[in-house]
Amino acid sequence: MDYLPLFLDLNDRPCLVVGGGEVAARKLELLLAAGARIEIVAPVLGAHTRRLVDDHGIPVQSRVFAASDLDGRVLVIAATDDPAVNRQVFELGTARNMLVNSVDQPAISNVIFPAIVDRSPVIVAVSTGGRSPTLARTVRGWLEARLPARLGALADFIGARRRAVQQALPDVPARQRLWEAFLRGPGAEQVYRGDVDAAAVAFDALLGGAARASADGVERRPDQGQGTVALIGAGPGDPELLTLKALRLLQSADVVLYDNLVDRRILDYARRDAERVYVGKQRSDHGVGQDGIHRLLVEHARAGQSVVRLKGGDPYIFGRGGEEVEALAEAGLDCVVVPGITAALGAASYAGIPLTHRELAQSVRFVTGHRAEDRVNLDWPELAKPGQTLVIYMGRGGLAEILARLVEHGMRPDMPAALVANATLEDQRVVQGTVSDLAERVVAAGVTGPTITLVGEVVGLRRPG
């Protein structure tokens, strides 16, 4: 290990920055965030540094560096564009056993600044020992994507209850089991959602049970009670279109229920030991059935497990997410709904078709082309009106009937239309035509897979490729 990672308390402690350019400004921002008492020595200040000085009242010595500037400092940063000055600061500072950082010059530094993920009070620091700041920033980006935005709020929640836990549970292993149960249970997710009151109720129940077990001399894991359920929109297919929240919940799930529209690569983001349950339904195969899905969600949650229901697109757009939330509510179970990029948005974007356009389409209609009793029942006069974009889900089977009915109710036969199959995936296909000939073109193309049909003037903006 080249460097020992430490976290330094600089609150109201004297620090010196030598230099006034952009490099110095970046370090000034970090020192200000840490509450340091800063002084700058520099003949000239850059615009960014000048703004920080003016905004925060930082004292400035407008001259070249002198050895006496080091007096009484805890940390010194050499941030000039003159290597000789930076070396002088380093040599004089280390002779006084001071902490000295020469920016981007690890050879003349005895401390280095890491790349920082700030979820205060949770701080994560990444360092490559000065070998590659770019790599450190890249790793920081990976961590930023994995850590919840409200992780600091969770740390505050726990910190406020540590003393109560210590008093109720004198045994250290019992306290550890309690915190592990809380972090894996619904309470932590409630804090992430900002529902601290509900989290407090869940925590108090957990602590009460653990305290009773401790008083009885029973060593057991705290009962984390009912588990959590998250309905997650997996997007139209491309795994990189998952939201950060969806990824975090998926990676912490005990059980993952997924349907036919979820790309299997998305399942690779789940824990290796997570149970994966296929509950897909297709036109000719109803699989588990909706009632069976409801039953599985309730059973796993009541067993104290963290359950994720992965749904293609968005749970609340023709995904029957509303029905699943209702079933969970009837069972007394809470549910987190994580929106996903809809199939319509994914198909339109990847096909190069804008859904709205100031001159062509001022509204968008989402409808389902699913055939009930072998008929498609829609408000045809409204759908045939101009100045809008029509998005048809699950319409391939009844496409000819749908397009013919639109023409019957006043839509121009030459209105541009396109069908997108397997949207956002490598095998995405786009069949483009008009409402009068698209159905024939689709049959001739032998299209398979999930489809979205787009109808409107905006389709004509696409350039076939």
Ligand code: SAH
The other form holds:
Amino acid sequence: MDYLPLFLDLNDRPCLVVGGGEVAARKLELLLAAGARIEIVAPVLGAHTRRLVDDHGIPVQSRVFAASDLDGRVLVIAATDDPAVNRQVFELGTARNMLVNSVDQPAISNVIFPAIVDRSPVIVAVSTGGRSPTLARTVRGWLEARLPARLGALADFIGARRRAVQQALPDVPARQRLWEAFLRGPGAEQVYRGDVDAAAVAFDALLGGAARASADGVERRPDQGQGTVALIGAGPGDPELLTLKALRLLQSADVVLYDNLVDRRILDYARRDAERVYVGKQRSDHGVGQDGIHRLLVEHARAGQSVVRLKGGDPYIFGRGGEEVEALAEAGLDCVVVPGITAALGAASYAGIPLTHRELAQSVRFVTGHRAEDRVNLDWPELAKPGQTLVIYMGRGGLAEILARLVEHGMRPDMPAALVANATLEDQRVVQGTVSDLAERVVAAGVTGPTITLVGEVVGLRRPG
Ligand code: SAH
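Provide the structure of the form predicted in complex with this ligand, given the form predicted on its own shown above.
Every component of the complex follows; first up is the chain already shown.
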């Protein structure tokens, strides 16, 4: 190990920054965040440093560095653009056993700054031992995407309860088991979504159970009762359209339930050892069915697992997500719903069709064209009105019938319309025409895969590309 990582308490400790340019300003911001008592020595200040000095009342010596500036400092930062000055600061400071950092010059530093992910009070620091700041920043980027935005709130939640847990559970392993159970259960996700009250209820129940077991002298895992369920919108296909939250939950899932509309590459984001359960329907069979899905979700969650149910597009748009949430609630299980990019949005962007337009379309309607009792029942006079865009979620089956109905109810026969198959995927295809000829064109084009149809003046603005 080239460097020992330590977290330094600089609150109200005297620190010196030598230099007043942009490089110095960036370090000043960090020192300010850590509450350091800062002084600057620099003949001139750049605009950024000047602003920080004014905003925070930082004392400045407007001259070149002198050895006596080091007196009484805990940490010194050499941030001038003159390597000779930085070296002088380093040598004098090291001779006095001080901590000295020369910005981006590890050879003349005895402490170096890591790249950090700041979810205060949780801080993750990354160092490459000064070999590559770019690599350190890249690793930081990976972590940024992985760590919940409200991780700090979780640390605060736990910190506020440590004393109560110490009092209730004298036994250290029992305390560890409690915290592990809490972090595995739904409480953490509740804190992340800002529902601290729900998390507090979950925590109190866990602690109560653990305290009773401890009083009875029983050594057992805290009665975790339940795992977590996340209903995740996986987007229309392109894996890059997942949200950061979806990715994070997927990466920590024990079980992933998925169906036809979910691209297999998205499943690859789950842990290698996560169980993957297909719950989709093929045309010939009905798969496990909606009730079967509910049963599986409840079973896995009750077994204490973290369960992810991946749904194509958005869970709450023609996705029966509401029914799944209801079934979980009936079983007394909590569930997070993570929105996804719905097929209409994916198809519109990737096909180059704006959904609204100041003059042409002031509203958008998402309709499903699935048949009930062999007919499509929609409010045709409403749908045929001008000034709006229709997005029809359905296969190719009823398309001709739907478009004919629109014309029957007054839509102009040459209204532009386009069908997008396999939207957002490499094999996306767009068939464009009018409400009068689109159905024929689609048959002639012989498209396969899921399809969605857009109808309205905006389709005429299409910019393929
Ligand atoms: N919850 C999903 C919709 C499920 S209904 C969402 O928000 O997107 C299923 C219908 O969605 C399909 O019949 C098809 O019309 C549409 N669909 C889903 N993914 C699609 C894709 N990649 N390309 C085209 N249509 C898609």
